[in-house]
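Below, in structure tokens: the form predicted on its own, a single chain.
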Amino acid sequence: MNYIESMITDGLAFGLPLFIMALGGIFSEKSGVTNLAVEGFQGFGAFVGAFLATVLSLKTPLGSQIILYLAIAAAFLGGALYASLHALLCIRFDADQVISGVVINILGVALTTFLTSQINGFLFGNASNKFILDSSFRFSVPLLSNIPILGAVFRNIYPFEILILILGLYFWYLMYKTRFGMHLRASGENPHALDSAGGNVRRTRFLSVMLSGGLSGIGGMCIAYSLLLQYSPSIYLGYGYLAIAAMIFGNWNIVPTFFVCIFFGLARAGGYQLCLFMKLSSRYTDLFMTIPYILTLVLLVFFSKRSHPPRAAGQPYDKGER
């Protein structure tokens, strides 16, 4: 495989779970609930996946792909759980926003380093802060994955790849064509349009956040198993800051969104690519990866000014307010 197929596979198994994460995102700060914290969802829901993953490996006959995906439905469960904390902070305590998310992402990598090193130790006598993850088996699409350079869309598949899509597809569909997507929508332009309507702002942003929280725990658990082969605290290396990059300059838009992330991700390996082409030593892949962070800082300046968020995003619903 050359170098530029290399960076189409690698950049769509990376720019895939940043979406994940970027739609979580987006559903949260639709609904008026400003959310810094994917970033701590996603590792937390990473958390809970990789220990069931764990568990089932070593006590269970279950093949490693059914752990797959039984590990994605709880990193699901975990991130929306760890997530209502956000929620309830930020919605039926009116804290400050940011503040909260912040700290959620703070704590979240306290404390599931505190309960990996905890458990591992417990259950398996080695108190080491990782759990390991058996590797996911890719797939290749017949005939089109033998197509020059694109064909490497179709080669060497993750199965949560095509998840995500599925995803995607089902989530763009709640957020623009249900009753609880006009309502999730309407909460973070006009609550009080939506309360007189007789919707219930304060349900529907907990519903968004907690959503947002499992979406981000779902992109968390595809990250480990495809970036890192496991869950350790490296998990939170500005992934879900990254996602939530992708989401402003898609300006809060699920399609926009998703181009977004699939650039940050052939960005990302591009520049291992580069790395390797060049020849150079180990110690500069580092270096490399940043490159969609340096693009981040580059992108603000021409898409700072163009970005309009919702209008009550970030400002707590107060029923009595007109």
Given for the second form:
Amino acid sequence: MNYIESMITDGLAFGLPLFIMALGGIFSEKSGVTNLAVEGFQGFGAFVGAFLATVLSLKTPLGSQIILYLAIAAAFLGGALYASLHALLCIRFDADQVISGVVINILGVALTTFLTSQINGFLFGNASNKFILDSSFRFSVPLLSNIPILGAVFRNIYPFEILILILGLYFWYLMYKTRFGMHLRASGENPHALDSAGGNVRRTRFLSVMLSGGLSGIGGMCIAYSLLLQYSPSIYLGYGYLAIAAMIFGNWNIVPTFFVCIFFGLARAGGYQLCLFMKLSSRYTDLFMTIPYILTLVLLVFFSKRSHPPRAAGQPYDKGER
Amino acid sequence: MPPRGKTLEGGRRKGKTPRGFRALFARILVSDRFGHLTVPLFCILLTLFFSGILLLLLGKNPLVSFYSFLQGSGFAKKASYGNGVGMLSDFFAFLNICAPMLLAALAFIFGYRSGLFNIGIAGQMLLSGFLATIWVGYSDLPGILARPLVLLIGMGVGALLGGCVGFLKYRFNIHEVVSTIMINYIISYVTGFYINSRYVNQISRSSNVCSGASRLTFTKVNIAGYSCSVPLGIGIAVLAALIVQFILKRTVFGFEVRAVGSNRNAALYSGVSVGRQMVLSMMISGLLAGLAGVSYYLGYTNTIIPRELCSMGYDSIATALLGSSSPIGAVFASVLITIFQNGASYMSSTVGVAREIASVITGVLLLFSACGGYFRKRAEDYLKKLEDEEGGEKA
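Now that we've seen the form predicted on its own, could you pull up the form predicted in complex with its partner chain?
After this comes the whole thing, all chains and molecules, with the earlier chain placed first.
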């Protein structure tokens, strides 16, 4: 029973950051810019956040809780800033969007690794490639957390999980209920219609890609806080691609994507707990770690045929074309 | 200024050609004959400029740094050498790493020309290297049997993996980027598990080294008094580049590959079997990646670090893009990128910049290469505008 409860707790702690990254992917793709760069965005966002957290805990007397929130905000900004590079390549320079995504990922890994060792050398005198983070505090909801099994949902919650839920709601509202969201979806489905209705396709897309980077950055920061307890190149574990896969099952819609991400989280944590339950040596965790990836492939086999990506995704907007 | 009448356009545009430095520059970029050479060169110059600025910001002399990259790769003489090694040894060490890079770039190019992004090169390299290591590398077969067998295993495993991805794409419409990435991680974890539980060397924490007879690099060969490691891979790689160039340019199959790559629907309409074509080109792409894998893991490193995908799988994309996705271009591009990657440790020891800067330079190069098409288009637009203006003056 204990195993199932920790599966739920850990699964949510992984699934929700994954969801916010997938949400980032949705925002970019719905606006018509193919986004394989989620991996790079989340890493860069986490890098900026972790950098700020390290500096703040070194130079200021702020508590670790405030630092956590500031780091997440910094991750949002850092991710958005880095994403503007992808936006620039895809929208201004008409580069191939898949290539641009790959380029952004490669550059992200290289840049953050290089900068981390430079900054560490500058701050601490040793060029290590990681920023150690304070572990985040966790809390439990009284009463609700006492329910057997399902109470695990309310136990040992990371503060960012609540934040992600709030953001998820807000961005759902932004996408489906506001003028900006309408423009965003239009520029992904039929950019010429948006143009003739007086919208600005390029600006809408640019903003969406930046938002996408910001959201992915938050996801990366949360993973750095929960899974790794540090920022290091090991943040590039491929979770950004996992988020893209989740987005594809979710058919580019926010609510289904949410459930897919939670499912991924539970599957991953479940595999890990299964390994513990069967009392296998820690070597075997390597095998169980493949579960989310294999699941992704298997599910894609069933769902890819029916998927409907935004119609204009991947095509640079050309005013003169009809 | 070019002499009148002898334009670089090869006479495509008639009449008076616009003059001046900017026009000349633009014309060089759009030129049919030299465009595929000048655009990458322009990207390289931009990269050198930007990384030069970066080095200046770090307080280093960019020229000294760039020169030490060359020194580290055996293209220029170092200040001092150890006993029995010299510039030639460095150069062969450079070839040793250049070979898998070129093969991996060719793998990407073949997929790319048929419109498929093979991001799974790292995984295909790892699995073929791993299987060749455990099947042949740990056996005591003589070299004359072992080496061809290693190559065959590399090609076979890579082709199977690639074909699998192509099939998933064709049959189930799974985007190859997502599927290859997933397969990459699965391979990395599974091989990591096997290495850690069976083949690990307790001291180095990586897999046991494979036998000398199966290794694709001849170590400690004496050439002109220097001890060198001569890689078989470089010969295979250059040969592969020529063959790929021939297939793409001169055969029906290659034509169909390019047709599918440029416009899938048009190819379908004109009777090309698109599905078969996709699976086949992914297989060839995987085959080349498998060759890259064995020449990397059984030539260059001779051991496998568990759970680590080599960064070459991604760097090769940079190489391919820089070489304008032409096999011959890739030969030059892989030399350039390998100079940065391979010379990084020497540069780091002499100039004192972290060696990761090599990856940053590669990344920046990739960034500019991705904009290559845009540079060209800008130049075209500029020329058109100039021509229109001149036409207007005449009228």
